[in-house]
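Only one chain is given next, in structure tokens, and it is the form predicted on its own.
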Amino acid sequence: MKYQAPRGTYDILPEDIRKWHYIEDIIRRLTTLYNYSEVRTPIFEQLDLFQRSVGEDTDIVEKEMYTFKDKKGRDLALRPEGTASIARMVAERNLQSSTREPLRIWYEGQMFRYSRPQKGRYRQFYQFGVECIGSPKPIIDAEIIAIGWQILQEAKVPDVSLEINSVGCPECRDKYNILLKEFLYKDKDKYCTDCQRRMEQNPLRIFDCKNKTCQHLIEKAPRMLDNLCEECAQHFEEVKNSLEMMKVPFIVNPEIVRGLDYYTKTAFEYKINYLGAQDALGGGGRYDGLIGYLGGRQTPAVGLSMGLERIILSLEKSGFSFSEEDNLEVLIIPIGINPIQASIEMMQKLHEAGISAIVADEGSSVGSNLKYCDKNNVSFAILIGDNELKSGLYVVKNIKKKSQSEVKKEEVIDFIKTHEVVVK
């Protein structure tokens, strides 16, 4: 039987795993300016996590999650996002931020939801999210929406749009819900059966719903943006006019709700309009309420989330050009059997000068590993053979300069140390 990777999976090959790691460095790099440190959560949790964060009535939990029993019985989920693990591992180990410095964390790791694959929407995908925890104040909220923006502009991905939006807190929310279900009522039939039920439930959930009849019908709907609370009306002034001082630019669309239950006051995505119906590269907003919930101390936080899929198919979209990464730097090709020894211990000098280098098969000819190396942009070749060990001067081919030196073996790595910035 010949297998295949499960619908909804991929495999990332050698010659794609550049992609990846262009975007990785970048993460990396700007999380470090903003001093978040890396965190890591397990890849599945208990199932009641994300039926309390995420919320009961969202597509994801009604729809999307992987379930599964253990041996015990206890229920657990494969992690379909990852702003709730950070919630349960801040309120679990009771992790403090200070009075002068909220906790600044990001993470990156595989998720998995239940959904139709198509080109940029996976089963098991790949997201990288940030997380400010400890601290109200709007700067931090344009903050996160900052590095965000940030990421996608060093990385050159191309015509990204910023939206933003409150969703107010719970007590305007529950004012408003009164008004948006007495909207809602009155053409309650004509809804589809879920909005119909998300009506009692969780009416903002409505605006998440993909059937047009249902996006039709909402369109003149009362909007939270017009009733929030006077609090939560200034957090959101003041954080425009942070994202104003910070040069982001953003775009306010009173749409926007995100498809997660716990967010709170800001909401955000950034998105892009030449990738068809996956035009949200990610987003995120405020969670005040959340950590709390999950029976932690009442923690203010904001985060984003982003899926890397989407970011590496909207480069190649655009036509973007990864650079090569760093190819293998040293041949060491052995002339017989007698020299193998010397390559090996060649190869682990090499090695620990932190140059990279391998030993070719000392059965292939001269020839043909010298053409690997010009297929494969290997800098150098070094020949050994039995003239070679009586010597003590090896061959050191300079691959792309198209030619070779007699050189001391114990003075090959400073040989190749000087002459490898020039061939680069």
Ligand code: AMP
Contents of the next structure:
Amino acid sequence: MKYQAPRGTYDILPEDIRKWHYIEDIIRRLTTLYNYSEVRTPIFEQLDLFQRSVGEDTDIVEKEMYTFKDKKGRDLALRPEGTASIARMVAERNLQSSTREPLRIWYEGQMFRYSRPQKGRYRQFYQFGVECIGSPKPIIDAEIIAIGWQILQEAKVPDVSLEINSVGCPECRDKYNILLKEFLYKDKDKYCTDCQRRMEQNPLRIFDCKNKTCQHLIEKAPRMLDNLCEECAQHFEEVKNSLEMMKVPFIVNPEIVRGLDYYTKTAFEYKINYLGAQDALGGGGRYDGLIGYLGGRQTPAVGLSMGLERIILSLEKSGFSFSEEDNLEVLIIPIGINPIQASIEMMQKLHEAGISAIVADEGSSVGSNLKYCDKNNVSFAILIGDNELKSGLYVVKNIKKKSQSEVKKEEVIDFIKTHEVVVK
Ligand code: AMP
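So that was the form predicted on its own. Now I'd like the form predicted in complex with the ligand, please.
After this comes the whole thing, all chains and molecules, with the earlier chain placed first.
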């Protein structure tokens, strides 16, 4: 029986990992520049955490979660996204109580959603997220938005557009929901069954519906953006001003929503238009109510999350050439059994000097090993046979220059270093 990776999952092979390292290096570098620290949270959490924080009436919670019971009968779920765990961590450990500066953190890891797999949509995928916890200030919303924007720019993802909106606060949203419901109920029966249900519980979510009829019907609905209270309107103005100061270009799109009570004010998305239906690279927003809602102290927060697969897909689509991973520098070729110990010692010395090296299989021919070096861009081969053991002079071949030297075994490292090997 031959096994296959479960549907919607995939292996990242050695020839592909450089694409991941490429984008991960940029994420790590930029978040460090902005003084964000990495955190790692569990891959599974209590089911209830996601039900409450992502929201009962979302597709994620209704249809897409991998849930299971552990041996003691506890209800758990594989994480479908990262913010719930971050908010849980902050509430549980009371992380925001002692520092004056907001808590700046980021994460990366696998997320799990049981949705229909297609290009850019998987059942296990990677997201990274950047979260700033403890400040209500609009400039922090802009900081988060700018970090995501800069990561995409540095990664050279082409033609990204940034769309922003405000979803108000519970106060202005309650008033707005009355207006929106009035509008929706006029054509209630024409909406899909999911939206008919959302109409009652969370009408703002209807803007997220992918059904064409619903999308058409809602085009003329009143917009949250036109119904913000004074404070929320002011906040939105300041976010826009800060983005302008940071030279981050944006479009205001009143249809971007995060329709749960604890999402407040700013909402945003990074979009591209060349990956078919999967046009969102990521997004985020302010969630001033969430940490308090999960039992922590009321703590304002704002964050973003982005999918790594879609970033990589958009780079591939644009013909971007990812740099090669570093190559093996030295292949040590023992000729016969006797030089094996000396070969291993040579390898260990090279490693101590930060030079990548392996010992070739003792049974393989010198010719085939040299061919391997040629094919795999290995810089040097060191040949050690009985004669070399006796004389203490090793044969060092510079593969690219096609030259060969006899070098005292104690001087091999210096020889290799001075002949342009990259020391890691
Ligand atoms: P969301 O948490 O749904 O706002 O998703 C944020 C980002 O994560 C999306 O814009 C995608 O880049 C990525 N993403 C979400 N779901 C998937 C999935 N099933 N497969 C691959 N990437 C995903």
